[in-house]
Amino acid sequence: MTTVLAPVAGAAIGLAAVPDPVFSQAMVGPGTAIDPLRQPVEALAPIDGTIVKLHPHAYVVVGDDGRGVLVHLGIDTVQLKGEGFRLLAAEGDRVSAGQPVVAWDPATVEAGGRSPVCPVVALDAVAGSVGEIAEGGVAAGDPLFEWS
């Protein structure tokens, strides 16, 4: 069982509410999404592991068991080419769950006309393997869902 932590504080809203079909239809895997508080924050590692992919707007942490969790900071934020994001870790770094990975400001993303909603996805997970999904308000570092 892998406990996936909330990378940011806000309201857990579920993947179906994400304004992007790749996430809302769970094409990359099951999980949930967080509508973040509108203030500068540090997005956290959702699990213990290694950062195998790190972009300013998204990152993947893979645990020792081979399970990868994708955190995507906002929707269509790749278009910002890193502007407004600051890397706090590097690809290949070993991180602990709850460790800061990227600093960003959801309010700035929203002011630029993009959704700041953050999908958190269990990559390549089989249907039904993600449960105990948090609903409503979550703090950064709170349990977000369980992956069995």
Contents of the next structure:
Amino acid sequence: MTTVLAPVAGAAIGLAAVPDPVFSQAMVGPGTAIDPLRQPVEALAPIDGTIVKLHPHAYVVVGDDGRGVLVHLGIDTVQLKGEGFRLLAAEGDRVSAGQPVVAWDPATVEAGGRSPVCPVVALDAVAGSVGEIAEGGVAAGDPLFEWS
Amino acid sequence: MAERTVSVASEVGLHARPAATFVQTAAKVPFDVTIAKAGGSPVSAKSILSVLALDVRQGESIVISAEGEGAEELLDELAQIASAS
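Can I have the other form now, the form predicted in complex with its partner chain, not the form predicted alone?
Entire complex below, previous chain first.
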């Protein structure tokens, strides 16, 4: 059982509400999404593990059991090419759940015409293995869902 | 063993939409399908984690391999996804 933490504060809205079919149709995997508070924040590691991939706009943390969780900061934010994002960790770093990984401002992303919604996805998760998904307001570091 | 070498054309590389489509397509078949960067170690093409971690950028070449009934058709399909811009 892996408890996945909310990387940012906001409202847990479910993947179906993400304005990108890759996430809303759970093509990447199951999980949920957070509509973040519009304030400068430090996005956190969702689980204990190693940062196997770190982009300014997205990162993947893999736990010792091999399970990977993707955090995507906003939609289509790859197009920003890192502008407005500041890395607080490095690829290959070991992190604890709740440790800051990327500093960014959802309000800036939104002002640029993009959705700041953050999908949090259990990669390669077996169907039905994600549950206890939080709904509504969450603080950064709160339990977001359970991966059994 | 059937094999294709293709250059990834998507501006974002093999991430997000192309990666998800690629993995979903590979996952349809019962046999193993692997993806590697040219000269690199192969990983499962059915794992979104493995494909995202491989971090293939635009213009990089990948080698996709499979062995089984329908492998040629599958690799054609995967090559088309990877080479689509």
